[in-house]
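Only one chain comes next, encoded as structure tokens, the form predicted alone.
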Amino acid sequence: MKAIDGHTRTCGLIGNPVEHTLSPVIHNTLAELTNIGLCYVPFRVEEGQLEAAVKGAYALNLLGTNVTVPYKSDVIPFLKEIDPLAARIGAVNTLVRTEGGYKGYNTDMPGLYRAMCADGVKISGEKVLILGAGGVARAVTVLLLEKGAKEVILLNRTLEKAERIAQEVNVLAGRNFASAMANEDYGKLPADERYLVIQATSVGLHPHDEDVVIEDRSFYEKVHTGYDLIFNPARTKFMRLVEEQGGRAFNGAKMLLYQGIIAYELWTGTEVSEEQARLVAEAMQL
């Protein structure tokens, strides 16, 4: 690692909490691998201090920051500019320094797409089920629209939340692309259809390893590929149920890796190789 001196640039993470983050491992490892004088640290920002934090980061000449919960949408009014994809998603997780302020990007969804490509998961032309109807589910629905999925059905405990996302994305699409269904109504799906299913809730996150949105094994007969955005535990119950019914299953570890890599590339203008990505994953112990 390059010595920290007067030329070292600083990047960081804005959020609350930030103590659990793996982002410093990603970015400080990348700085070492690419021989760039950059140091990455987490910044816990208390409620009500977000605007001050963004202005302070700029005043202190920070090259950029990541933004995590609960500020991914709240940060938007404090940006000079926003990337079109981030605007459509309605969430920003990366700030890049520009003249007079920060430009906001969403690298979570490009990170998910890069991870799915690395895992050999196809989106174009696919019929996709999304479990959940929060901000992540909305972002995933927009990504699937952008990447040519055939249709999306959002399954959620509260049908109204899923319907709201479907309506918003259909306005973006200019057509009927997304629809909604209550979790318990999955039996109404065509019996002969198999889907790519993306698990976009926090259900099953450690320490609640044995929780799953839908328990019934008959649901998993409809899944040819399951993608759980959780990465801890590495093999969730959702993944086990998919595999037990003959499907392929993946976790969200590569999404975490690639969203960080894309942010680093935006900050530094470098291109991270797949070999470097593999070394970062080793450092993250994924």
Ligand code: ATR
The other form holds:
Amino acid sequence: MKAIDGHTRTCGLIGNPVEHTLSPVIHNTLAELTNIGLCYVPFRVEEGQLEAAVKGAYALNLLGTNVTVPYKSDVIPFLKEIDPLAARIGAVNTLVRTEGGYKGYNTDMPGLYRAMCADGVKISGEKVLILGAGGVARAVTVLLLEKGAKEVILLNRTLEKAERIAQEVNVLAGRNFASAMANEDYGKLPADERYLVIQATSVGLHPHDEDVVIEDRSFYEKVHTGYDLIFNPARTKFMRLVEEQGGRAFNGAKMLLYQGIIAYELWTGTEVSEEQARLVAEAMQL
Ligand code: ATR
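Structure of the form predicted in complex with the ligand, given the form predicted alone:
Up next: the whole complex, starting with the chain shown before.
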């Protein structure tokens, strides 16, 4: 790693909590691999301090930051500019320094797309089920629209939340692209259809490794590919159930890796090679 000196540029993570983040490993490893004088540190920002944090970051000449829970939407009013994809998604996880303020991007969804490409998972023309109807599920629905999925069905415990997202995204789509279904109604899906299923809830996250949104094995007969956005544990119960019914299953580790890589590319204007990406994944011990 380049020694920290008067030329070192600083990036960081704005969120709360930030103690368990892997982002410093991603970015400090990338700085080493690309031989750029950059240093990445976590900043825990308490409730009510977000505007001061963004202004302070700018005043301190930070090159950029990531933004995580609970501030991905709340940060938007404090930006100078927002990338159109991030605006459509309604969530920003990366701030990039520009003249007079930060520009906000979403690299989570491009990161997921790059991960799915690397895993050989096709979106274009696919019929997709999403489990969940939170901020992540909404973002995934927008990504799937952008990348040419045929249709999306959001399955959720609370039907109204899935309906709201479907409605909002259908306005963006200008057609009937997304629809909603309650979790327990999955039996109403056509019997002969198999889907790409994206698991976009926090159910099954460590230490609740044995939890899963839908337990019933007959659901998993409808799944040709299961993509869990959780990366800890590396093999969730959802993934196990998919595989037990003959489907392919992936976790969220590559999404985490690539959202970081895309942010780093935005900050530094460099292109990270696949070999460098592999080395970062190794450093993350995923
Ligand atoms: P995020 O913004 O990160 O997506 P969120 O808004 O808390 O997080 O959304 C979490 C999702 O997980 C929701 O879809 C939630 O279902 P509800 O909308 O019914 O709350 C879903 N979820 C959380 N715990 C669940 C559980 N035990 N069973 C089924 N779904 C669950």
